[in-house]
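Consider the single chain below, provided in structure tokens and representing the form predicted alone.
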Amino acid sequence: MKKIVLVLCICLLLLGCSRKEVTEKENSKNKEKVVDKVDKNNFVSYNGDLKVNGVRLVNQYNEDIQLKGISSHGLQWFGSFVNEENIKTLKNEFNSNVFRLAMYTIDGGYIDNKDILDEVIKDIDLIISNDLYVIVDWHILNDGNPNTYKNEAIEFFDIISSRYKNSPNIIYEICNEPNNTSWKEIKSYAEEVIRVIRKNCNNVIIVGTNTYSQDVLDPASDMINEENIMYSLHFYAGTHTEYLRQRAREALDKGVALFVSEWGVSDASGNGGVFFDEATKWVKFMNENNLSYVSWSLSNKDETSALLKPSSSNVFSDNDLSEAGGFVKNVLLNNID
């Protein structure tokens, strides 16, 4: 009778592993089926929530993830070119997988016409209906120093943040490119607004860096005390060489985030080159270390960095591409390494 009772736990127990391999061959098998119908580096239906693992942006499985597409130009002026057909081809033949909603404080954006809000909210509705992630960036420029309207922004990240709380697309980038200022002055700015969006969400952030987002070795040794931060490199091939990729070699070694949310083959104005040669450089540079980057600018505004020729309507195709937008379209394409 003992033996009996032996032999048929051994064949319950056996089953049971078979049934334990059985399954999860079917949850690997069922992994595997979610993977091919989903291209892992396009969608965030397969990356989820976007984490920062030391300087390395990571998915909802931990996996290392490139972040790669195309900043607008300032929605003020060519807003036009955020439209359905454009966001479709920056993901389904650039291979895109961000897009960034460049709002301009000042300069006729936000703290001039507070109704721009109402196009951002329409554009990130956008991106998100095509499963890509968006930046929502709080464009500084002509205003320097984020505290001239640190209550504006508070305001306008709270709006945001609230409404997009359960959405994983949404990464805040919360001052482009502060300058003529100080890296404390920064620092106090973007806590506190970090302080309203975490209030909502636990979403990743960009900070910008003092000098047009160029002094990436500031934040080494006072970094902000929060989860999934990261900061903001901003290069343009012409001006930008490789003192700079030195300086954000240093930063990465010290701990430093980066995230590139514009750069372009032009000089610093936006104009002059193309520098191909340089511009090569950067991205070798940013793939070898997996910096996620967006490029500088869908727009026809009449300047090198534009991906478009001044000719061009609001809905392109690559008849439309300007010596920037072609270059791009290939590093996008990883035709360029």
Ligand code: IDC
The other form holds:
Amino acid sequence: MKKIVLVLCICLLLLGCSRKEVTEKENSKNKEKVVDKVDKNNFVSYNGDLKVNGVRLVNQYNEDIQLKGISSHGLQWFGSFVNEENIKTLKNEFNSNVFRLAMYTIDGGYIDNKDILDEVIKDIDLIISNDLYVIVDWHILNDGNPNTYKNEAIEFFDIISSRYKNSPNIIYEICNEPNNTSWKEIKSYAEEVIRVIRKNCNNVIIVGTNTYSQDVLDPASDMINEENIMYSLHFYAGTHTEYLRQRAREALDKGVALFVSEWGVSDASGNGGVFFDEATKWVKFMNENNLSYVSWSLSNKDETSALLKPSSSNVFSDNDLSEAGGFVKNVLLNNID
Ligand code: IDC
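The form predicted alone done, now the form predicted in complex with this ligand:
Then the entire complex follows, led off by the chain already shown.
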């Protein structure tokens, strides 16, 4: 009897070891796959459809992924900076893997002039052809409550999501910065717009939170009951400090998946500073929590958040980078931490 038990134990032990060997082999194979096969030229081809798993953003293999990149300024004003040369520079020299198209609603945006749709489509195609992720941002701001132009939002997202229904590249940001409204209003808007997008595809959707996308605890007790939803957290280093990082930590602890779809080194006006010390704290925080982030903005406007000097032409090089631009380039190259 003892002998039988002993033999059985040895068998089990051997089986365990060989299992372990197999998993170890599989793991190292997977690692090889990630390290050797992803680079800037096949970023989306490799990572494919993104998903939200708990608070994590993951790729098609369920591997963690961190998107990092730049946002346009308002396309109605600075759209000419979204061009082939600049997108290639951001990809090759800044290691950006995502670009955000800020399409304002009012102030000369879609509500005022629907021709901007053609530009958005042209820009999306350009970014897709560079194998990058692209955030299509319905940039509400002065129109505080997203329900103000809900019907237009539904029309817009129906057009884009049916046109790009098979494209893993697109991330939908359905309301940049709600303000002076309530989570109840935002949630009911989001549910309607999400329903329209979901008829076409299952891509990740980012939902703004109240108070210019800072009230990230609101969804904790009242989540949107859909797959692949994230909530935006926006900060400007001269205005938003540790208290907002603390709120973000609490939100993450409570299961709110966060995406920093806009941040700047200036104060919240887009000017002032620059505030590199506080921005560095934010960068550390985002990297530690594997949060994805997108910096405001690719423009040569005379304001400190602009990544280019006022003298920059539409196609920029290193000499054209503003103080903010130089800093953000280093952030994206992982030189700041
Ligand atoms: C700012 C621009 C500025 C423009 C203003 C109003 O930097 O040039 O005049 O919008 O359109 C946000 C907004 C973003 C703001 C940015 C800085 O999403 O549109 O851009 N900001 O103020 N939220 C917090 C800060």
